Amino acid sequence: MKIYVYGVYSDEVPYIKEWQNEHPEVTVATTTELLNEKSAELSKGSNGVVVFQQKPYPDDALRQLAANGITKMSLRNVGVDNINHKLATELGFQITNVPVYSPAAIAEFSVTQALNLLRRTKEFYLKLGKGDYNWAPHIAKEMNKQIVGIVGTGNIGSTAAKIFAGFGAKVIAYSRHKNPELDGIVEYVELKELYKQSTIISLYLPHVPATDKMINRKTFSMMKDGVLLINTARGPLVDEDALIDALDTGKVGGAALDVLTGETKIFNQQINENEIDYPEFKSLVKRPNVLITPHIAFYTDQAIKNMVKMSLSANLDLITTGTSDKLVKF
């Protein structure tokens, strides 16, 4: 029995070896290459593949895998929006993801970035770089005085809500499904009311047609002046041109973006600034009140361990039983 793992990073290798030692009946082969039309041939002869990438999975790569008899595919992450669902179904793929690998990793990071915006840390770092050690005029705000709007109270959003509440903030939330674990911690409100009340808005939703550019000129107009926006979910939730305009006018007082609509152009690679063809990014990244990080909210040792071992186990389940408790239903 053989599982082939694509797009392996050095920090994943110890956990792959750990899982391999726990499952000596399985041969695990790896490559640093992402899954594409050419690399699909590398897994020929395997029973299943484990993958992880932000870039779209090419249709021809799926076709090549299927032609090689491989239709058991396990993602080491949550999102499946970069897979052609219709084609995968037609080809007979069974696909798993890791729906819960470490909610705390992303939740803690979103709170950290909210605190960084409140305390204006980037602005102070920029001042220090110029030899300016004055306090004024960059006075900060306290989290315990904020109204934090949580958009989406799934595993990550609920964890973040508890952390924000722990700092003494008032936490309100909008979600299609209320989490009873948050009783006494958050107040559920309609989305328009959340926009109206919040001084900080933090997003925890998947990218689907209904959430595409849900943060836009119309929704910005509903928000308080100087609102802070945190997005550790998916880049396309935010209309970046509208965000730039809102920053220019002061409607948005600051933004922390761990995800961007065009992030695959720049994230997770070494790139010269002159080579970047992404005007929205260039406008955002230079601002003292905008924090951009390269999709690292998930990136902790515990999260990586869970992503690797859970995805390998799910792939093994698909191979040996034909199903998995992590099976994605398109």
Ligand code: COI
Second form
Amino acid sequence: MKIYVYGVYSDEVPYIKEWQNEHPEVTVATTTELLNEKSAELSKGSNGVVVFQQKPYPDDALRQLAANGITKMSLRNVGVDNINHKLATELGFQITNVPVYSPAAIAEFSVTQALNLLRRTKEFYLKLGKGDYNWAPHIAKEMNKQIVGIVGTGNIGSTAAKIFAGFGAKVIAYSRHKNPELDGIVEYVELKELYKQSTIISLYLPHVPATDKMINRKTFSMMKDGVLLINTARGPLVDEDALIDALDTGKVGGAALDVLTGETKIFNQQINENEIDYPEFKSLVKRPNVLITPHIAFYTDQAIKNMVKMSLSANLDLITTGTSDKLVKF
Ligand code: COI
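Form predicted together with the ligand, following the form predicted alone:
Now the complete complex, all chains and molecules, led by this one.
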């Protein structure tokens, strides 16, 4: 039995080896290459593939895998928005993801960035670089005085809600499914009410047609002046042009963006600033009250270990039993 693993990062290697030692019956072959039309050929003869990439999985790569008889594909991450669901279904793919690899990794990072915005750390670092050690006028705000609006209380949003509450913030939330674990911690409200009341808004939703650009000119107009926006979910949830205008007018007091609509052009690679063809990014990144990070909220040792080992086990389940508890239902 053979599983082929695409897009392997150095941090993942020890966990792949660990899993391999625990499953001597399986041959695990790896490549650093992402899955694309060309590299699809590398896995020929394997029973399944394990993949991880932010870039879209090209349709022709899926076709090539299917032509080679490989339709068992396991993602090492949670998001499935970079796969052509219709085509994958037509080609008979069974796809698994790792829905819960470490909610704390992402939740803790979003709270970190909210604190960084409140304490204005980027502004102080920038001043320091110019030899300016003055306090004023960058006075901070305290988390325990904030009203935090959590949009989406799945695993990550719920973990974040508990951490924000631990800091003494009032936490309100909007979610299609209410999480009983948050009773007494969070007050559920309608989305409009959340926009109206929150001093910090943090997003924890997937990118689907209904959430595309859900944060836009209209929703900004409902928010408090100076609201802080945290996005560790998916870039396209936010209309970036509307955000730029809202930052210009002061409607938004600061933003922490770990994800961007056009992030695959720039994140997780070495790139010369002059080569970046992404005006919205260029406008956002230079601002003292905007914190941009390259999709790293998930990136912890605990998360990587779980992503690797859980996805390999899910792929093995697909191969040996024809199903998995991590099967994605498109
Ligand atoms: C996910 O698990 O979907 C993430 O957002 C991690 C990412 C680097 C693909």
